[in-house]
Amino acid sequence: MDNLRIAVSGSSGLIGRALCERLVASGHAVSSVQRVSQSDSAATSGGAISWDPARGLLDPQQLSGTDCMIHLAGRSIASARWTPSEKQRIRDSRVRATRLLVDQICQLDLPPKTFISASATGIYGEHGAEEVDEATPRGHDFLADVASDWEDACLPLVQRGVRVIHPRFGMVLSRDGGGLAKMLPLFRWMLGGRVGSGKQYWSWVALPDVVSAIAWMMVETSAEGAYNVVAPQPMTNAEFTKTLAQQLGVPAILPAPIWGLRLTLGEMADALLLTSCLVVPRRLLDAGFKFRYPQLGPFLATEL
């Protein structure tokens, strides 16, 4: 693989730090797109591109000539309870920000070939045990609109002839943040179990894989358009706490109510623990993508 010029925004995210890492490994020259009073610890080579959310770049001309530009960038839908204000912030610093960005690049004569853009599994919305892939249509609750707006974002990219990827992440899993991160303790200290029923099927993906999946997509010039980047296995709720329980060698006693979750977590209790998708990572299989770690099983026994 030759050596890129490589944009990455949201580089001190769980995933953009991971990737940030493995670019810089391979010896690419890696620019972290951060926000103009961030201090940023991710490994970069490139130096940094000032960006403010609400303004877009301060200076469009240093993503001028990029090969790929990686954007991570957004609030995180998990950090606040669902007020009308929260979801406004979480939507703007997907839809709006992107917007700006996109605008600003189609302005160069030399934009980026590449962009990849992150997007979600919550982009079709509940669908109980029925299987999902990248021929699904999108779903209409607050995260289906976001992801689908989110995406809609980079229409004008698209009109411009640069390569547009959508990687639509389930839940990242690291010991290092993200969700496991937050059910470990509890689950060491034997507070763990299914939520709610246990029946919804949870669509996961080692940290790992994502960082692969993307650094396959930036290299494959065939590659277009919404991925799914999920294991291949997903899992229900039940079997996923089970599975986690067992390679902590502690019990899953504890399920935790459905009233308990919405009393303490509103709409987003729905929306992220209670809503069923049965996601498949289609198009990665179908285009020879191989997974490190396909089942939860093996994946927890290294990463515990």
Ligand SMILES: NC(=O)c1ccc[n+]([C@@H]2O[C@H](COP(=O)([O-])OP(=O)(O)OC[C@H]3O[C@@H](n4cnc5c(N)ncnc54)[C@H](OP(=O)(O)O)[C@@H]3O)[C@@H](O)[C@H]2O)c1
Given for the second form:
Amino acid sequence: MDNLRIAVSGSSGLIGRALCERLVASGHAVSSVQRVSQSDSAATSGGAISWDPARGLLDPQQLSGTDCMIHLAGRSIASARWTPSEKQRIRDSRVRATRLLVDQICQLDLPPKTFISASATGIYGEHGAEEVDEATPRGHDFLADVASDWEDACLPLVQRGVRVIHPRFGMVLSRDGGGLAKMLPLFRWMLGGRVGSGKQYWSWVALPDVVSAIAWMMVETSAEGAYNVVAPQPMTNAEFTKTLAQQLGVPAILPAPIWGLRLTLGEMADALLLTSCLVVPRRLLDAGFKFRYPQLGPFLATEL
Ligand SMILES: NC(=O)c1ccc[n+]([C@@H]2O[C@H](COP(=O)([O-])OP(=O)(O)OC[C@H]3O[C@@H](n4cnc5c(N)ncnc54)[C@H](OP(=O)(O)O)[C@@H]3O)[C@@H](O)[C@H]2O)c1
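Moving from the form predicted alone to the form predicted together with this ligand:
Zooming out: every chain and molecule, the one shown earlier first.
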């Protein structure tokens, strides 16, 4: 593979750090598109490009001639209770920030050839036990609306001739951050168990497969549009928590009651823990992408 010039926003995050590490190790020149207020960025090889999405500041010339921009930035959806102002921050950090990037890139004579912009399986909303793939219509709750507008913010780039790809990530699993890292202490103290009825589907994916899928999208020039980035074997929450407990060698005896979750987390409990969505990575599988960790047990055995 040729060495590419790549810019990554959100490079200090869970996915960004692992991705930059892999890209730098592969010999690519990687620049981090870094918020001016932040100094905690991933190890990159091509320097830093400053932006201030909250104040609408970015110098697009620094992105001119880039082979690929990978846009992962967005305020964590699980860092605070979803008050109206927190929901606005979650939305603005994705939709407004993406519009800024896209508007600026559209003005370049040499825009990035490829633009990979993070999205989420939350775009589908609640689907019970019905199988969901990329052809499934978008949902209509808070997260679905945010993800939908986030993806649509990239449409001017498509019109500009840039190859645009939206990896729709499921729950990304890593011991270093995200949902799994939050669950681990509870399970280790034997306070973990199924969430609510446990019948809701959780569409998970191992972090190494997320990194590989993004790297594949970068070089597979026929890839464009939305791709579900989830393991090919989604599980109910009860199966997930049972597998996690088995791998840790602890019992999963304490189910978290729905009323308690709603009391503690508010609306976030329904959106992140109780919503059911059985997502399949149809387009990745059809394209021949091979998951290193299609099953949860073997991934947890190496990760924990
Ligand atoms: N992890 C998952 O399970 C999952 C699932 C579905 C979708 N996603 C999406 O994939 C993307 C990357 O996920 P991640 O897990 O790596 O996220 P993360 O660990 O929360 O990192 C996101 C990065 O976005 C930047 N950021 C934070 N607040 C921001 C704000 N207010 N405005 C602009 N940028 C801000 C930060 O990077 P800098 O400080 O370097 O700017 C941060 O490190 C996110 O957009 C997330 O919504 C993740």
